[in-house]
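Listed next as structure tokens is one chain, alone, in the form predicted on its own.
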Amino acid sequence: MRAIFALVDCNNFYASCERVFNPKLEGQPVVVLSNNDGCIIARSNEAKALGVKMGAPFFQVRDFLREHAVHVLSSNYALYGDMSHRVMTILHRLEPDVEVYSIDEAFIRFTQARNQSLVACAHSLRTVVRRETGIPVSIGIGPTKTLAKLANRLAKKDASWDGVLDISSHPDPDSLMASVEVGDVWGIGHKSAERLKASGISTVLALKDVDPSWMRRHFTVTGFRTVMELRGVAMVPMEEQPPDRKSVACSRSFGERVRSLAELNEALSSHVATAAQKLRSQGLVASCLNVFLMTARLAGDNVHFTDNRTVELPEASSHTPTLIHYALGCLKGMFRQGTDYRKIGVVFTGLVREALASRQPTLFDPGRSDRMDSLMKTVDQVNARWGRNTLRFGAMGFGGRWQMKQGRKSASFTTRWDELPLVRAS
């Protein structure tokens, strides 16, 4: 039986997460801001209808948002990450072949004969996700990933589909493709879209009808695959196990300019701890780390100066204290007294599977690595159960000017015991 793909996409995900715990936001225009409340990174449908642009700097549209009673919220990444995990857990429970594509998207492969139509299966899936998480989703179905993603886009844009569209069963799929601009198809970036339009290819239907060999010559194998996928030939398989990451990074812009080495040490240590936990959650260790430090703009100048240091670790590791030690050593060599800094971060590279990493026991303390593994496991378990940074390393401090501005952040409803919503029965 030929496989059929479905793309499950959470609608206006950040805004929907906020509405789950604040029902008063339903039907209201909502926007979510980026780090330090800088730019708009998410909009509800109501905010889009008002003409609010994605990426607009908050300070430029503040008055417009106030005038139109738009609810403005700071990013609450802990909430969004946890709600994403809940949605994906449901999908894995209900379907055997699931590929998590992003924080709010997942592909499903339908291969089994079913007692109901695929559209009915998709509606059932939507109902379960909404009932158990409060998050609305749209589902696009097609014989390839590209067509499933296209169907999903159409299902979200046109309410008449009631959130589900199977493009393979539509009586005239070409008419649907003709209604979508070529730049809106998965796999075609902005520059490629402009080149295609210059060649007279402005819609998805026109792209589907392009000679595949011409597409390969002018747009590489990626463009060729896109054309074939639009013709119903599956060229992009399901990733049953995501490939190992090439790097893991964590960085943040400061809420205020920072000058002291002590504050930079705290910020960097916090970023290292976050990135190290990501390594451990994926069973990876790092062989190399890079620390970068960015200055604030000079007076009357728009130029930032960035310095960085890289160190190769004597032993591949995901142990937070070890990684903090080497990261702070890099920072010490970069710090310049009297300089205003605006951002710091760490990047781990040379990643390998922990099980494949060769570890040379030290002469004087041969069991140190095993004890550190146990310590890190305990720290991760406690923080997973009781909330992030319940256990923390002293080098991370307890907050300062380097912390992000999040003046409009909602509570961490699902990840902090002291911020759980309260229900009172009369």
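Just the form predicted on its own so far, so send over the form predicted together with the DNA.
Just the single chain follows, nothing else.
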């Protein structure tokens, strides 16, 4: 049997997560804001129907949202991450070949013969996920990942499919492709869509029928792959064991403008601590560290000035105090008095598996790195049990103007004991 791909995609994921713990939001327009309550990053169907645009700056649509009684929430990534994990666990339980593609999407490869149709299998997956998590999903099926993505999009848009569409069993796939804009294909972004349209290619069907070598010439190998995938030739394989990350980063815009080195130090230390924890959770150590700094928009100018410094560490590490030390060194070299800053961040690169990293015992204190390891392990365990930042490093401070604005956040229902939802029987 030829491999068939399915894409399972959670509907309006962030809005759906909020609804699971706040059923009053059911049937209501809901939007979720980016960090710092900056712009809109998720919308319920009702909000989409009102014409609320993805990525719209919140301050521009605030009045409109109020007039239409739209529920506005700050993002709650602890909740979404945990709900995502629950959904993915179910998929892994029910299917052998699963690739978690993003926080709300997974590819499944159907290879074995089944006594049910694939569409029937997909419907039962959908039912189980809904019953056990409360999250609605749509499933698209096709001979390539790109076609599965397309099928998913169609399944979501047209309620008559009841959440599942197998594009290869459709009597007229060309008519489906003709109904979708070229920019809606996986891999064709804003810029490429514009250029394709300028060449008279405006639908998915037209893109499928483009000469692949022309595509290769004008849109590089990625464009070529997309055309082949639309023709049913699989060029993007499953990745069930995701390769190790090549970089790990943490950055945030400030809640308010920041001018003092002391505050920058605190913010940067916090971001380093977050990113270092991410390194440890994946068993990685970094050999290189980059700090970047972004100024506020200059008056009458639309560009942000950014500066960055990179330092190579003498020894690859995931030890928070060590990494904070080097990061603060980079910052000190960049800081300019009298400048309004808006964002700071850290990027770790040159990542290697901790087990493979060569450890040079320090001549005068050979047990030092072992002690650092067990300290970090303890910190991680305490924070996992009692909540983020229960144990923290002095350099991180206790929050100031640099902390982001999140005025409308729901509780961490599933990840903090003190925020568990209460159920009262009467």
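Note that the structure is predicted; figures quoted are calculated from it, not measured. Only the largest set of C-alpha atoms that superpose within 1.5 Å between the two forms is called the rigid core. Residue numbers count along the first chain shown, from 1.
Q: For D380, is the C-alpha shift between these two forms 2 Å or more after core superposition?
A: True for D380: a C-alpha shift of 2 Å or more.
Q: Fitting the rigid core first, would the Cα of L94 be found 2 Å or more away between these two forms?
A: Shift of 2 Å or more: no.
Q: Establish whether a shift of 2 Å or more occurs at the C-alpha of E263 between these two forms, with the two forms superposed on the rigid core.
A: Moves: yes, 2 Å or greater.
Q: Superpose on the rigid core and then read off how far the CA of N389 has moved between these two forms, in Å.
A: Here N389 registers a C-alpha shift of 3.1 Å.
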